[in-house]
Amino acid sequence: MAEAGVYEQILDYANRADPYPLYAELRRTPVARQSDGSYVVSGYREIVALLHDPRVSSDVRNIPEIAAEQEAGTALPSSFIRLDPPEHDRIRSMMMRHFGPPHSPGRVDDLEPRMLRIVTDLIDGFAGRTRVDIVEDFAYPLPVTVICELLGVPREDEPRFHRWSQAIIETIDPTTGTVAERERRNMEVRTELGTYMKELVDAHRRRPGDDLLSAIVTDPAVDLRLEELLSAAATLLVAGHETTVNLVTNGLLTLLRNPRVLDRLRHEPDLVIGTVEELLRFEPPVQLLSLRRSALADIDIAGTTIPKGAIISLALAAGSRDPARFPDPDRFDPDRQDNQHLGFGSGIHYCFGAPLARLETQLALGELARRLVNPRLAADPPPYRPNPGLRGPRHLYVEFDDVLPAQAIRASPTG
């Protein structure tokens, strides 16, 4: 039928530099089942329904396929983030009585010093060179240090989980097989990052820092069984840094695509904040959750029904594209009002760690914008990873005249 020809070119790795005309034409039949069975859900107001209806689970045990792989094998439990309540709101909770509020309210905000010392450095990195790969240089050592530093993973144990994370994030992409066999690659990585991870906790209880991972495992409030510890605290880790990269990386890809912005940027640094939201909605890093929710029950919406144990994919980045929710949804613009994008989802699962990407990224590309003189593309359209849930450039290769260092845009009348 068409609208699975549709999703299957959104798929397509030929389509990953620019599928937004084909999310616009997915739009035209807001859920849409496709070949396979499954449903693909694109409209805005569709998506944030299914989000907050409690008929559709995240529990992948609901699907065949992937209980049937859980059952036969041996890895961590599922992470919160594939559960439903009251599991899910169990095992959320206690990992956040020491990430934010109210316990902790103040966890993020106190990294903000040394998320900005980080960033400083990388950019001071720059110095000498007219050319740099944003992504290697800057984009994804930035996030990384920042939640290995949060939750008191070794700096130099990255070799290793980004070996897993990368493994792990393959197997969120429908297009790499069948659900259970990417069910099969994820419990096989997930059954090597939970020795690691209970290599660490059992260190930090041993000598606990000042890190999340210490503050979580010497709390006596904190009810959680060991496995349900380490899948949580392994995921932190691996959805920490991978989105955040694509997010950084989008970002000034963006702002380079519109210098007007990129201009005002540098004068105007409270615009920042806009200029990230509207980056949520207009070049997500998560543009799909995809093959991992069912329905509960037979589910009427937009003039179709999802039958009892379909699967269901949403596209998100198509939602915020919407023109029945947002004025002129394919204009960049920072000053964008009541901008509800679903850049980090909505409902009960809404993105953990949606208070630190968002600082991260003001702080990112506040300071390349104010420090970098005349930035430019060295290529336009990048080279894509090829992950279509996970989109983002593989490489972006920047070129500029210099660098203007940290100290003398700090003291500017408008820095």
The other form holds:
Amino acid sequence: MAEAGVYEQILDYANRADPYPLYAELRRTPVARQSDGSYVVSGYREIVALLHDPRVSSDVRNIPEIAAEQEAGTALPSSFIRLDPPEHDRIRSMMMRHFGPPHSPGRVDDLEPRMLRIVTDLIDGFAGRTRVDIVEDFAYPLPVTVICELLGVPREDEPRFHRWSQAIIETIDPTTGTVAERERRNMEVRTELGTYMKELVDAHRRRPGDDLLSAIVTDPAVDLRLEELLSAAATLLVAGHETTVNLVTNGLLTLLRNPRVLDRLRHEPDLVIGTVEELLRFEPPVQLLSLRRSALADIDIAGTTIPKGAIISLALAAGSRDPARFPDPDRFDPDRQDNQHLGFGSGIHYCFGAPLARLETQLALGELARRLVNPRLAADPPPYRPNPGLRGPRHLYVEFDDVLPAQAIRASPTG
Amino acid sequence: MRVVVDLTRCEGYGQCAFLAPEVFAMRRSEALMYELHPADSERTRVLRAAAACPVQALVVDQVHTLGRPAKAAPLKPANGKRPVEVGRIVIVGASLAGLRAAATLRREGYAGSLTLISAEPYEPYDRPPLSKQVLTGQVAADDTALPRRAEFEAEWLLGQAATGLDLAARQVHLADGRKVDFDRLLIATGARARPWPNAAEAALDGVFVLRTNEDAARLRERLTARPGRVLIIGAGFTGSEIASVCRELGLDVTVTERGKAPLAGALGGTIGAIAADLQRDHGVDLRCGVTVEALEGDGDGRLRRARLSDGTTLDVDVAVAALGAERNVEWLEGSGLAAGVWGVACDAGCRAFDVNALVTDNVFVAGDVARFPHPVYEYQFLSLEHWGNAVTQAQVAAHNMISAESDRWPHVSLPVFWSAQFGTNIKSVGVPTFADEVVIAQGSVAERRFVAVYGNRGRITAAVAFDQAMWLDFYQAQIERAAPFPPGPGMVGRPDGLQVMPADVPQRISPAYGATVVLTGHNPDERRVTLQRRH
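Next up, the form predicted in complex with the partner chain. The previous block was the form predicted alone.
And the full complex, kicking off with our chain again.
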């Protein structure tokens, strides 16, 4: 059937630079059965409905191929993003205790001066050059430094966990093998990563720092099994440096394609707030949740029935450009009102690190806009990474005439 | 800057509390408390929080990113249709419903004269914080003004009570004798606290009600003085929230409730029993099935004791009568509208009925004072004192006031309300009292994180979440499509052994109680209704 063909084209690397016309085609059948029996959902309202539907499970053990692999293996248990309530709720709230409200409301906000320092130092590093790769020189090191400092992961271990992290991301790329094959590789990497996290946790237990992992392992109120903690911490580490890199890179790319917005950012510092929200709608890092959810009961939606047991893929990026929800959806508009995009998902699995990603990206794009003189793309489109679900440029070469000096680091965001 | 959070939309994602932790704070997992008038130094953080809200529930004063005053919003009809010609619009009642109606009129392109009349001398302010942040002292009672998305042209007659309505002359009469002409009128006079019925006892120093910002200021002041035991009379939402604040302040508190459980009037006795456990776990001396027979003062007119129907006498310094609301309809007496203790009846398009139950076409009603038929609930007339209903009904009323017959909207959104008490966010969609049965469909009562789903004769009619608001969208859709009750198997977080229980909704005294009418005339052209006053 035609719909299946469209989704396959979206997965095809040849369409990575601009999948949006294909999403529009996909949306013509907002809930589309694929030839493998799975369902791809691309309409905004349908995606939101399913993200809030208790008949949709995120527990991958409900996917028979994955359950079979997990029974055979001995890797860490699934992290909370691949679990349902009540396990999900318990683990997530335990991990939240030292990351955000209600117990640690100031944690992310307190990081702002440090994040701005990292951003400033990275841009200072451009001095004397007129061409950089925004990915390698800026958008990757920024979130990695932040997540390492936040979690308490030594920055010098980066080459090791970078490899694992890439490998894990590859296993959620539906073009890299069958569900079973990918789960097997995922378990292998998770086992290695788990061993590393275990060493780290032991080290923090012995000598706690002021980082998140230390806080968790020394808090008697945290009721987590060791494996649950290792798995969750590994997820935060991987997610913390595979998503924001794309948000920052997609962000600068989009601004360079919309020079009037870039120019406004130089004079209107608060405009970056709406700009980042619009980026999350317009060029989100997480485009697809591919084969991640399953139906626990028959679900009637958009004139079709997703049968019990069916596997569901959610095309978040297609939903965020649905003209039935967003006026003029293919226009990049940083002043857009009522921007309830799906950039971080919705419902109980809403992105754990969203506040961190937002603040990092706001600071990053604000400073890039202010400090780069006459920036321009060396190539448009840039080369993309292979993954269709976690989509972003492999490199983003940007040329500029000069780098302005940083303003004095502000003590408060209003200074 | 001014902030208000539309807590009917809030699902407890906590993004605001992350990004502006000095302004927004979560209690337990999802009850949100916030500053309504944050310091200017928090401006960027508040803008971040507002932009990040996944359900866009934060309303902030219209502020330009450069800090310049915002330009007036362009007068463009939202639906692209030009408003019909209306000369003068008058809104009586300038609280949430009146304010939202006025803003909607201007947003939809109404360019004529607009007058807001309010008995209260304050610009529109938000009431839900009065029983929460204001009583705890986080927010000052006179600092709860509602933000305005955009300034709009209007004449404000504040502190001017409307005393009468002359439908034939199309005039509203004011207390000072003025008469205000209108072509279309919106009645949004809301409700007031039902006073303690014994006037002499009600006059004792130490006896309070809570409805206005002045009530809240007085009660806050008294609570700050660390009284002995506080007595709350009535365990509806207001009474329960006040009890919660008292416990938070470390005060001893007794709650009496005529019914069998707190919140039973709104949620039924079965879920009310869970609310009772919640109160007792937080140290409330909760007495259900008990009424207060007398409040006694000393020689100086100060409250000293309360005599209860369970035979006990309590030494109390403070008593709060939380007995529900009375609708502000007295000014409509003799106007010929169907206005009485039950409110002002109207159709689903918010057009008021006259006493004959004929629909008017130039008088509209919205908010707490309105009583309207809801198709989802067998066209029964509902009177809702919900923040969310004031907003949505006001928007529909305003739209219809300036729309042609064919462009009118029905007010058919499902009722939604919330309450924050004892650190728990209780949120409801649908009409829980329109139910015979209830099940815990998701979560755990022991952990007080669950969704209770209500059914009436085999279809889902309401859902109530304790700290599980993110699931309510699903149940709202289930109610809207009349899905079967109980909900089928195959759900995440489903407790073992789904148990269908009686909802235990108390028998209601009809809201139309006292609506005594007399029919006169014989032939169809002379049959008429006359309202009789109760004596």
